[in-house]
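Taking the form predicted alone, here's one chain by itself in structure tokens.
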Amino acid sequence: MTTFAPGLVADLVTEFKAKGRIVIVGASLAGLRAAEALRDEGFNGQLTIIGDESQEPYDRPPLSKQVLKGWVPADHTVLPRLRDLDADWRLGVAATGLDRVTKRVLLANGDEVPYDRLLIATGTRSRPWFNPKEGALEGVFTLRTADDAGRLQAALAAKPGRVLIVGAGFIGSEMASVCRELGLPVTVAERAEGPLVGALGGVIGDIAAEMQREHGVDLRTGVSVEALEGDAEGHVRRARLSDGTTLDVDVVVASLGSIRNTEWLEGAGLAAGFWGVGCDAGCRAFDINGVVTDTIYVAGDIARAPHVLYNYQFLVLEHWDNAVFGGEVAAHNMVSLEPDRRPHLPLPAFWSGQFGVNIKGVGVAPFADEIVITQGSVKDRRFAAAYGRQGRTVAAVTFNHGKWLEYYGALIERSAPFPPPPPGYDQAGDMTPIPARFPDPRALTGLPDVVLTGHDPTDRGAAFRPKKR
């Protein structure tokens, strides 16, 4: 076995920082913050950023809120640059393949970009309408990109007779809220028992359903949209639901969850698939047999990594903080010696504004099986709730009570007991835990934006492909 003197290894790292080649695939929030962190870490080598969209990296949360309301133009959401990058930007061209033997990223225009270190930050895209012909009708939208938001905002500004939103996750619910603020009639069709149940469970879903109906949303739960019909000009006009009803609609938004952009990695031998790209807590990618790679890193929505707080189950986190901090940790570890590398173990956190309520959460709620209202008043839409599993607090959610989120985050981080200790202020009247009512993960419903992707021991669908010699 070859060993290297510590001084020699340090010299190699110094040389790599000066002359190495790093490629980031994904001109995203994670990709941009990783690039900035690389320069902050002293990397002065060649830096290439590849993105399939023509725009520079932009902020996505405003797209379903301020942009749809018409407060901010879709092309005004470009992320601020925290420093000069001196990077070779390859925008408007998609990566189509990865050759790990020659260390090259293959592009749609035929170019091949060599690398010494690679960061995969290709994120997700919207799940399209299941019928391509129906999805091509004028007035049928998805919402993921700035272009999507611009087109949908224009359609809403034209005052359609009725908007149909298919899917009541966070994005679908936020869009429904915007429609009501704009005075538009809106129907929400959700095949689960209520809004947000994949992310927050049925107890909170009941509250979210009440909020929607109180604000005039025609919420249809336990139903799916089976078909869309258009007029002679190719504009959507009707939707047929699984309960036999038909709706007259002018705008349809498919909010059906996301697809992780891993197709370009087919054949590369990485642990990439439906749930993203598997990696360790230091953001290093696994190969298809679970062997950690030395030169390939993963960050953002596409990263699938084990988390110590959740029994080392693999998590995918479609959250803003995860993209920022994951990109920074990946960048640090790409240019650091092993003793100096650090883990990316975020405590997931999110926020959503809808129907006049600021919803904030921390932890992984779908990991839980129980919930308890700990503070405030559900009736007043101002409360906090904690989630538990096997006697341990694992998540919390607040409605207009976000100042307490740090308190619950600290409980989760130290594996505090569940039910949690009574808070010192604004205690709820009844602190009896009840079932959280999360849907069966195999159910065909909207996927939450924090997903436990650990393997079910009863699942026999895995395929073993030994490495060729």
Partner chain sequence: MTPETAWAEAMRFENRPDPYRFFDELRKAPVARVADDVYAVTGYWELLALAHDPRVSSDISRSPVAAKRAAAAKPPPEAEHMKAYGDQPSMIVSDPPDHDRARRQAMRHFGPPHTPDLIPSMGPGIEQLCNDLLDKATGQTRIDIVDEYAYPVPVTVICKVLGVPREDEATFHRWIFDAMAGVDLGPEAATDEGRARAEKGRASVAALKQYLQGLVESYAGKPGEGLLSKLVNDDSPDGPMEPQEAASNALLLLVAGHDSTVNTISHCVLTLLRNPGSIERLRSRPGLIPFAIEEVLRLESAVQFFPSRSATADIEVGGTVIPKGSAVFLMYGAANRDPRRFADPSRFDPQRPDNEHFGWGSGIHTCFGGPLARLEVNLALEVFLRRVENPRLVVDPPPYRRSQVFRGPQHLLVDYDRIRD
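The form predicted alone done, now the form predicted in complex with its partner chain:
Next up is only this chain, free of partner chains and other molecules.
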């Protein structure tokens, strides 16, 4: 029997770093940070970055905040470059297929790009308005890209009579906040019982609802928008709601959550589906049988990976932090041998700014069944709350109280008992946990941007084929 000498294996890494070919599909946050990390890791081989948007990689969080307010032009959120890349950029061209046998990415222009290692970072897109004819009316928008933001900003700057935002997740709520800052009449229609309910539950949703109303938002919960009507010029003018009411509107923004960009992986045999591309904690993609691949990695909004803190359920995280750290870990693991590989086990973290309140969170709130407001004052919109599941602390959220987040992060990391011990001062009141009131994430109301998607790596169901004797 022969064994490989460790020296030879190490040589493979050196050689791969010098001559390997890495292809990244998706030229946004996760893709760019992964590319930079690859170079930092000493990868000197050929690096190709494919993106269907023609702009340089840019940052999305400002789009629903500074850009809509008109403070920053839509094309001014280009992501800072952390280092030289020396990469072959293929911008403005989509990947349309993946051939795992010949190890090639197929492009819309007919080109084929060979790879030794592939990173899938194609993220998500906005869920479009369900009725394409209505969705095509002038004045109907979604918000995901810089172009979207530019068009929407112009429409808001034109002082529409009323803006209707359909869907009160984080982005929808941020947009409503901007509308009020701009002095625009705005209606928010949300199918769930309140804003942010999918991400933070009904207790926090009630507070978010109060905030919206205090700031003059016409918030309608428990209703859906059933139809949009246009005028003779094809501009949207009216919306019909499920409660039978109608609204005169000039701008409608569909903020209905996202769709994962997995279509180009059709037929490639990967565990790609509705909730993204399944991968292990080291960012390696699973195939449809739940077998981990050696050459294909996944990062960012499109990744779906099991998380030790959440009973190894597969987690999708549409958060900025997750794209950055996921990209970095994927890059590291792509050029490392097995003993040096690292897990991407983020403590999920996010932030949002709306109605003058800085909302920050850690952990996975929808995993929880209970909540307790621990510190501060709900009335003053300055408080911290912890989420628990079966006696463990699993998440926390702060409203204008972000300096306490680190404490809760540490509690979550060690699965500390829930409720947490009472603080020594500035207690929010009664420390008895109450139900957190989360809707079923699979019901597609409430727009969660963190979803626990069960234990099945493929979410299409792997067929179990007993070995033939």
